[in-house]
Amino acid sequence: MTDRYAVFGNPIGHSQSPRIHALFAAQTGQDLSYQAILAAKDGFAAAVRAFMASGDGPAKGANVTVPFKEEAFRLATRRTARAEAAGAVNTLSFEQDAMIGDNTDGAGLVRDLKHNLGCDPAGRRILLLGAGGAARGVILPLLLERPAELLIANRTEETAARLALEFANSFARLPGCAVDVKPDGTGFPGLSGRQFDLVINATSAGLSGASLPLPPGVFGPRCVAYEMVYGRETPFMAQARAAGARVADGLGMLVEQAAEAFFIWRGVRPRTAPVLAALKGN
């Protein structure tokens, strides 16, 4: 019996996903198959329900992307320290009596950087930009990494200010979670006189075609720019190679989100760098 895994989404048309695990799946010789569900927006749980109790093999876990990443956190019955602090699941494991919620979202950024980008987080500067879902998914995973200091900016500074205080205050708390860092949150003209060695945007700005207000300044000497959206060339893209930084798109941290997913499920992690290229391919 094949073991059954899914992807949740609405949309999900172009959703990577199935090819990218088809891939991994083929390259590490494991049986499973993977196949992209739309949900209605009111109908998550539903549609996780039927794919759990339909189909020939066992459904074994799912991966949530937007809009349920929420509403899987409140799903699971038991979450990871990662996906708490996320306060959003992306990686559910069906289990007997159990569904664990996680989160691979931030642990998938920092293997980009780390091993495709040569890009160590430790002893860094880190500007992260934005302090919506996909802010708060990497903020734990970047400060476990050790950095020389995080600072969030935020077009809205207020909410910038406040989830740098939830980490500051709670999360650090969490077993397995000490860290030295406290982050920082401040709102774009708090940038002006400040460098960074690593700057990462997970604002939706990129989406709409906006341009973020940075001082060209915030990017250091040597500074790695990491924009989370993959696909297109940002503005943000554009203003850091202005300012002379190396640029990375989001299409590293999608593949290496899934090797975390596929390791939790089958215990195998796979090699991204051959899915990556062939990804980049066309």
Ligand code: ATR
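I've shown you the form predicted together with the named molecule. Could you give me the structure of the form predicted alone?
No partner chains or extra molecules come along with it, only the chain itself.
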């Protein structure tokens, strides 16, 4: 019987995940189905359990996107170390009575930056915008690349500062990972007069078309501006482009984190370059 997978989100109509996993399956000869499921904002757990109980084949796993990543963390009965560090889950594996939570966002972002965009985070001054599940998933993977600086900025300064302190403590406990740089947190006004080499928008503002109150000058010379939202020109991207930054959306991250999830589920690592080219219409 065909193994079943899904992605849960709200909104979810824009998701490219079903196509990506269909291309991965065809490339690797895997027999599976993958669908997008719109979950009510107060009904994520019920939607996951309904998916597991329905269908002609066994439900083997699911991806989780906005706004359910932190709820998925709570729903999982077991979690990987990187999910525990992030406090958020974007990949669920269903095994008998266990629901295992993982987080592949950070791995996907770092691989997209390094291998697809030629932007190695090592030694760079990094600004991470946002303090929700999307941001949490990438903080430790970025720190492990040894940047010169990692600053977390959020509309609420206290939230950013608390998140930075939490991850500074988590990073200090990782064996063999003692480095001088620790994340810091600030509100958007605290960015005034500061410049960065890599600015990553992990807020959901791009989904609603909202602008972020970024002061002028945050995009340094030869800065890369990375928008986690994909498939649209967001106000963040427009602002970065106007400031002379090199702009990328999150399509590559989507493909790379999906490949990591596919490997977790199927034990096969697909090639991402042809899939990314197909999504871009090349």
